[in-house]
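In the form predicted on its own, a lone chain appears below as structure tokens.
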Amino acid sequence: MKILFDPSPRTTKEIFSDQHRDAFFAGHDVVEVDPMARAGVYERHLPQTEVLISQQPMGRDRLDLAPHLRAIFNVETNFLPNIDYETCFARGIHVLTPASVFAVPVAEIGLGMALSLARNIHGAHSDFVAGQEAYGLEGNGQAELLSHSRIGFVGFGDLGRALHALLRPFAATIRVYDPWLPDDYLRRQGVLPATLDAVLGDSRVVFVVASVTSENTHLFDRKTLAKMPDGAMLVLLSRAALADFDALAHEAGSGRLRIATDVFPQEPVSPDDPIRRVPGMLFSAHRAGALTSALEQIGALVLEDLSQIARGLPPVSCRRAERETVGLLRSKPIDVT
């Protein structure tokens, strides 16, 4: 197959192990695109291209230049609003992303954050370094167990399912709010379908693991957060646009809620951003999924689905854009890994 390969802002080295990189270039007719010299490259090569690996705009004008195009892979791992999806659907062009590679790494750091919030691991460490540690029961003023607790999820996609698997040994009651999934499907996964109010009001820990859409931007504002009980915990793992960060800072700074986040509205965060000085918040610098092992899985999943497509079979390893939902997604392109 002829492949037009333009993975920027990812790099070839980042998304392929040595073995998979060799297999990719040896097994396909690959045209690499220099990000500094894109002008004319797409127009020149699209007429023969069967697979495009790129995050660049693909409107109707470019799609019309590609009569043999069978698939577009976004290895930045978001479905961006720069593709004419309806034309792709009409022509049977798969639009794919290997975003699932980040589910387990992000789930693991999310579990770690929840444990640290529940047992104040990060705070106890800081107190010890400062010579202000409290021993035994005195050092567990707000501490509580995740075991047999009440846990809530907002969203239940790849990340939610990976996190649920990690939480099974804790024997917690897990309620899920996900308006895109049927109740019986959630029950088969071993979780309880619930309204957003029930998830917020009945949970000691709430994991925010939903994709950001046109329907849930700033879902977690002051009004929503007020529904959580005093001392409850919120772990924001998916996208910063789901939360009003002024509201998060207010609730954490007052001591009413314990909050952890791996994502921020603007990254890198400014050194003088007041969020850095908010007590009661646990921070991670958007590093939850950024592991070499996870990034190299991007190339592995792409190779698997390239094999499927070459055999005339549907892709199975990457997530496909769906007609009913892709237009609602509001993913922000990555700036840093």
Second form
Protein chains: 4
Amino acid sequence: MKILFDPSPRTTKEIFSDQHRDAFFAGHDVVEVDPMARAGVYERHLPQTEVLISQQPMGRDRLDLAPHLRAIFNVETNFLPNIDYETCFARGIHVLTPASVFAVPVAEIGLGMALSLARNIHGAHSDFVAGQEAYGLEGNGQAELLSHSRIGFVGFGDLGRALHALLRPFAATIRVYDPWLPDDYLRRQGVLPATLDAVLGDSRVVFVVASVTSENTHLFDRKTLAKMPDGAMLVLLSRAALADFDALAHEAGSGRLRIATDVFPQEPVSPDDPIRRVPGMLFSAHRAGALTSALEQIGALVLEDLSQIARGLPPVSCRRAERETVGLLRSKPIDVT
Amino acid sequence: MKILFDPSPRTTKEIFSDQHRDAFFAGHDVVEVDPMARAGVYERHLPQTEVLISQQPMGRDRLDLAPHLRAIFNVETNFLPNIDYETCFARGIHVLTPASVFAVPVAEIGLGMALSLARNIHGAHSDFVAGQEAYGLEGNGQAELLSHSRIGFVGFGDLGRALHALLRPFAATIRVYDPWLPDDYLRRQGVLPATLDAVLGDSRVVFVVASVTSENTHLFDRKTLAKMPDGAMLVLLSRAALADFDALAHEAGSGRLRIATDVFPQEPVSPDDPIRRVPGMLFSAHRAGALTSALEQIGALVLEDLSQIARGLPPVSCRRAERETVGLLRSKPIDVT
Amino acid sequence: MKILFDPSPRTTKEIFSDQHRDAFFAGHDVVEVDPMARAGVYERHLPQTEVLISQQPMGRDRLDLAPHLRAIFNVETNFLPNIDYETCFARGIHVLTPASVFAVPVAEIGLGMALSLARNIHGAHSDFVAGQEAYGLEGNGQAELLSHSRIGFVGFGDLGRALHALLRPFAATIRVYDPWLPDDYLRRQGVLPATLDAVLGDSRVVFVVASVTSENTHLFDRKTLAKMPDGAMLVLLSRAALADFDALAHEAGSGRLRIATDVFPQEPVSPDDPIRRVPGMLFSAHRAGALTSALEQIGALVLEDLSQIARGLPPVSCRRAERETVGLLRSKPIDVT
Amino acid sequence: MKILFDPSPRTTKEIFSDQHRDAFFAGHDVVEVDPMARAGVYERHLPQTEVLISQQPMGRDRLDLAPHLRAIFNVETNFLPNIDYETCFARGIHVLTPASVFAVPVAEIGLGMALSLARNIHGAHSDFVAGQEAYGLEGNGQAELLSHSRIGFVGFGDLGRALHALLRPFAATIRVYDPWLPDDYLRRQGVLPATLDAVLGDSRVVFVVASVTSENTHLFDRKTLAKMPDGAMLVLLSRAALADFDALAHEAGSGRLRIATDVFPQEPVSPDDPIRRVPGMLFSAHRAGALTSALEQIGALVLEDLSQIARGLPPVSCRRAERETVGLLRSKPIDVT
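Given the form predicted on its own, state the structure of the form predicted in complex with a further copy of the same chain.
Zooming out: every chain and molecule, the one shown earlier first.
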């Protein structure tokens, strides 16, 4: 199978284990694109290309050059408006992303952050280092258990499902707000469908695990956060655009809510951004998914679906762009610095 | 049922929710002991007492005063050498403790501490506050997943089982060293029996969840810790006496191991104890179990077994002192300050 | 939304609960087709139709009449070669089937049949009625447990996954042969990918749960069955075409294998078909899926995806025909008698 | 350790795998008792015996002969009134039975019988053999699913817990009536405590898994069964004495209830017992537990607890006789024929 391979902004080394990289190159007819010298390369190779691994623009003009194209893999893992998706769908070209590789790593740190908020693991540690710890019951001011508690999810995609799996032994009541999924579908997954207001008002911990779309930008603003009960916890795992960070800082700073976030509107955060000094917040510098082991899974899932495609079978390991929703997604590209 | 009630060092308010306290006093003939005026009280009331809730000395002399005694509840939750256990066993007096109330709270924070070590949640937070955060892959130096990892337990009592339940979705290989349990018994619980060396040598995270006994004091010394692989994690949840803290500080301070502890040889820890400045350690000031909700479960379990005893049934909710092992336990009493 | 509704060979009453039927008709602009008077109806209504619920032929000619068509639901639940699928895919018309409604009912009876084979529940019952029972150990000749046993699956679609879920507490080693799925995909589902030979040779029970395709007709013939060890069990749940029934009768009749089947090459089976007298076989007359409650789920899933489509979202509850595989499926239409 | 070994009515071969038998004799100082020549043997050996494996009478007189006795194992697996239990308890002699070996085998066939009743697997099979089968929906008259149904348990010991584990994936509401256990204890096991009336009135399937006691003989009589709703199912797994079999025959024969039983008041059942011809009953001739693999587990559990006792540890694998309840048990000895 003839593959045009242009993984930038990721690197070959990043997305493949040594073993998988060898299998990839040995098992396919790969043209590797030099990101410093792309001029003419696509035009020259697209006419023979069967599979494209690239985040470069693929408008109608370029698609017309590629009559044998069967799939485009987006290894950056964000669908962007760089492709003429309609033409791909009409021609039966799968547009695929192995984004699910991040589900388990992010779910694990998400659970860890929720436990840190619920038990003040990070704060009690800092207090101890500073010689200001309180022991036993006294040191457990707002501490509460996740077991048998009430937990809310905003969004229920790959990440929501991975987190749900980790939470099962806690036997919590789990309410999910996901306007893209039918209520009974959610019930079949073992969670309770709910309105956003019910999720916010009835949960001790709310996990924000939705993709950012044109419809949910700044979903978590002052008005929404006000619906959460005193002492409730919010764990923001997916995208910063879902929240108004001034509102987060306000609610955490006042001590009313406990908030953890892995994402920020501008990254890196400015050294003098006042959010750094907001008490009641647990910070993580966009570290939730970016593990070596997760990135290497990108190559693994690509190899799995390449094998499916080569055998004339539908891809099953990567997520497909969907005609109805791909235009609504609003993730930002990875910064290339 | 005639009950002599002397919960010190715990208080009535601490171990009973309002509702359970009312049920306790309304449903039984309770003599409450004033800890400031114990003289003569036991001698006066033991002859009629059927159930004793107390951690006071109960030697043969006092037991001989109590011909109707059917059970002694230890609500401090540590069996101490304050009772003539042999006489109790011979007479069919159950000696009971609701110690399992701490299993879930400690398991939850134990998982939280392990996730904090594995992903450096607490450290990355401090770095962010200090304006020294690293983003993405760069900020994930030693980060690793618990999913599909290798995990070790030292001890497999109530706490071990509660932690095992929380770890199920991680699908890790779990090796257990517990010299008090048969190998096939452990296999039936779904874990792999192992020697201490195998647990130490083959695990990424080791949870220390054993009761302290006359046999396992300072089990974790320099020699034992040396068997753990580079970068492995240790989470000390049960009792400080199990570890040599100089050895812990050495291995964590050198960066070879990542270590979390909820317990310390002397509590409170001295303000100038050098351990406070050891990098690579995550500290918690004996906060793992002492939640209001857990303490209130003490009264709940006592009520459950009082009802069993009143109906002539065996207690099932509290743990019983065992003839073979009670003499080996070496927990310290709670400090009354 | 304008719907052309022609559920034949199923009936409206069969696929909808009263409540769902009312919701269906009240919530949509439905044209119901009289199966006795179809002439001209499609031609008249397709130009306005947005959703078609029908198993009637939909070649290019008819699709060309339906410029607004967004989805075709097949409520017979078998994709047949009655549609110009390529044109549908090119135009973004989803072709959908709520076939998953049968997964749980078939999985439950499949587990029941396996337990009946393993413990001879049906045979021991007949023996008892005939006054020929043997008690205890004597009556348990070939009896064996599923717990911790080795189980094989041929196929791992909706049905395989539902059966896998029911088998989880048995903690069996589960090997799966499914040539349409990547090995690591199966591993992520918690099963072991295997060759057909390994599934047959290493399993005590083999569940046949694959769709019938042009590639697997008579997969279970004399040669294949010979690879199963003595006393092993086969449970045929999906389609009769997967097995050579003479070979099944031979292996079961000789007492070498224990075989259960819910399907037969010709249904109804002829009154004098010799298979009826084959010992070692457990028979079920195509009853595995056809429960009232399952059929009513057909309407429920259709309603869920109608709501998705009406809101401009991708269908998620029904299975989609796939460009790569729809041409390989070889199910027979339901007999209309 | 000095062991007096008299497993009758079971045999050495029955309760030990070859490997375990060898380990048993090699690892202990065993005196094997010839059941044909018991005279004087006990008197001669009890003075040195540390562990007794026997169901022979052990009154005070014999116990007084055995000052070193630490445990009595009952490998018949029924506690009978053949022992002076009070003296054993006073002296710290454990009385033990490995009865839990039957929990999983009985739970598996119990689930199989419930699925057979719910889907008429056995009846539809007989119909097919007789050439009288009905296909599809027509053949599924009373068929119903266990998934998401309401299930009741009478009793919640080893067997109840094993069955509960197998039922987990069915996500049923499980109500338990067990007068020997506190309500909150049951809730912690993940089931709902209920009165007998609630279990009978609200369940589609009731599993009878209680030990027979002096209090529950003929618990299932005409009056009790009348509380079950039409078409409900009863699976009798533990002991025949729990039910009035005339009442069972009446309710099953009239077609009002579906009933499965593994036990009978007299075994073997008389050849002309009219129960054999009662429709609506599923019969099993006391086969639920008696598998070779289960019997061999008896020896395995005995070995585990022998090792505990030899090391001065409490037995954990066998169940202990309890002072409060042992006198209430009413199992019959195994017939020695």
